[in-house]
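To begin, one chain is listed below as structure tokens, in the form predicted on its own.
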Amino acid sequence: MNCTNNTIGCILYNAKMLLKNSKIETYSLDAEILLCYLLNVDRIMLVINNDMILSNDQIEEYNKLINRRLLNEPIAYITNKSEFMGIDFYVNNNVLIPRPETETLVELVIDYIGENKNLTILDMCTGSGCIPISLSKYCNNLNILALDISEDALNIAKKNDISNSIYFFKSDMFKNIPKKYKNNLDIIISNPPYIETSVIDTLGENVKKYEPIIALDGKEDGLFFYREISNNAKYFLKPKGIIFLEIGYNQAQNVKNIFLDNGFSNISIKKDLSGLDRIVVVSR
């Protein structure tokens, strides 16, 4: 039975039941996050103010948010916010929502950098900018470049870089990288599109309907961008340069073979917190 008054407790209950009946697994958390977003409060305030009356306008706006979630639109796109590495990033459907798995990639790079300074780092397919911005926050004295083929994605990344410490530029992979960076990069990082084209239609509605296909589609076998990086990285890395790549859970051996075929021999595979192969590390 629906609750019929306009208190926070009642409105939340009705929203949770709607989401639950639509098979939204995180129905309770989602309903609370959306109301917090609307009221600009934290979740504890919802509990403390359980009996607070909402205005008709507030209820109408909240219902609009819930209806978007009922259509499987991700919470991050509704609220324009996603947390990554302890940082809140602005996101919309021009960029992928940062994934927890990618934190493993960033943490590995941070460990590698250690106390080293004045390193020149390139992040390819930067999207929201979550990788280079996180590195900029947790490491000192880095020269960081980040590229993406999407102008819309770059605008989001620049919006997120509140320190204006990163050089963002538009490029189709290596094509527009300034010549001065040839043989001058210490680290190349990328979380490129790696899903096979034929698999895109099998993804959940929240992904295939809302997230940018250009950031998901790794072409026919999902390995196109790893070949591009393998074919070109040697022209931009310093002699002792290193590459960090996020991969799909079942792509480790194929990506390793791509780099072996291009003359790279020092290759290791790292797992994410779920125990799945997630990062390929390649040294010159």
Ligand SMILES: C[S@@+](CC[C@H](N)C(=O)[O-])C[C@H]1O[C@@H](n2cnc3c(N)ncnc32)[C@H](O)[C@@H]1O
Contents of the next structure:
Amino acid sequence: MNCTNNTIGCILYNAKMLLKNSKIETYSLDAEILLCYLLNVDRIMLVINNDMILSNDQIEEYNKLINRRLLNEPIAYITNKSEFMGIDFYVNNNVLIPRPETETLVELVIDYIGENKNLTILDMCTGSGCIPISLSKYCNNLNILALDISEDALNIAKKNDISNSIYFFKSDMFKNIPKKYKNNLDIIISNPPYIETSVIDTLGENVKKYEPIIALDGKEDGLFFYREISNNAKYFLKPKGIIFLEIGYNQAQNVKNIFLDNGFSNISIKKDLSGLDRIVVVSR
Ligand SMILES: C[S@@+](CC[C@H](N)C(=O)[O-])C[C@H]1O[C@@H](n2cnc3c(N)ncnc32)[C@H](O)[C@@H]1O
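Starting from the form predicted on its own above, please write out the structure of the form predicted in complex with the named molecule.
Full assembly next; the chain just shown is listed first.
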């Protein structure tokens, strides 16, 4: 039964029921996040102000947000915000929404860097810039560069880099990396597109309808970008350079083989917090 007044409590209840009936699992949290976003308040304020009356304009705007969610648009794109490594990133549908698995990748790199300073690090396929911006926040005195093929993504990454500490540039993988970085990188890090083209159609609507295909599509067998990195990294890494890559949970052996075939022998696989193979570390 619908609740029929214009209080926060009532409007929220109706929105939750709508989302629940549309099988949106996180219906309660989503309804609250969207109302907080609209009113620009914290969630606790919704409880404290449960009896506050919303204006007709506010209700109309809220209904628009709920309707977007009913169409499966991710909350992060509706609110233009996603948290990663404790940092708020601006996101829209030109960039992948940063995933928790990628935090494991960043944490590994932070551990590896330790107290080392003046390292030169390249993030390939940077998207929102979540990887290099996190490294820049949690480690000192790094020289970080980051590339993406998408200009729209790069504009968002630059907007997220509020301390202006990263050199972002447009490049189709290794093609436009400035010559001065040849044999000069300490670390290459990447979370490239790694989904097989034929699998993309089977993904949830929230992903396949809203996230950029260019951020998902790892081409025919999902391994295209690992081959690119394996074929070219040796020209850019220092002799003791290292590569950190996020992979799909079932790609570890294939990615390992790609690097073995290219003469790399020091390869290890790390798991994510769910216990799935998620990261490949390759050193020269
Ligand atoms: C899986 S997303 C990763 C985004 C971000 N690094 C993260 O972890 O959330 C892959 C990114 O690769 C970029 N990309 C796709 N093809 C590329 C190419 N040929 N060269 C460089 N970047 C590419 C996409 O634009 C997208 O931003």
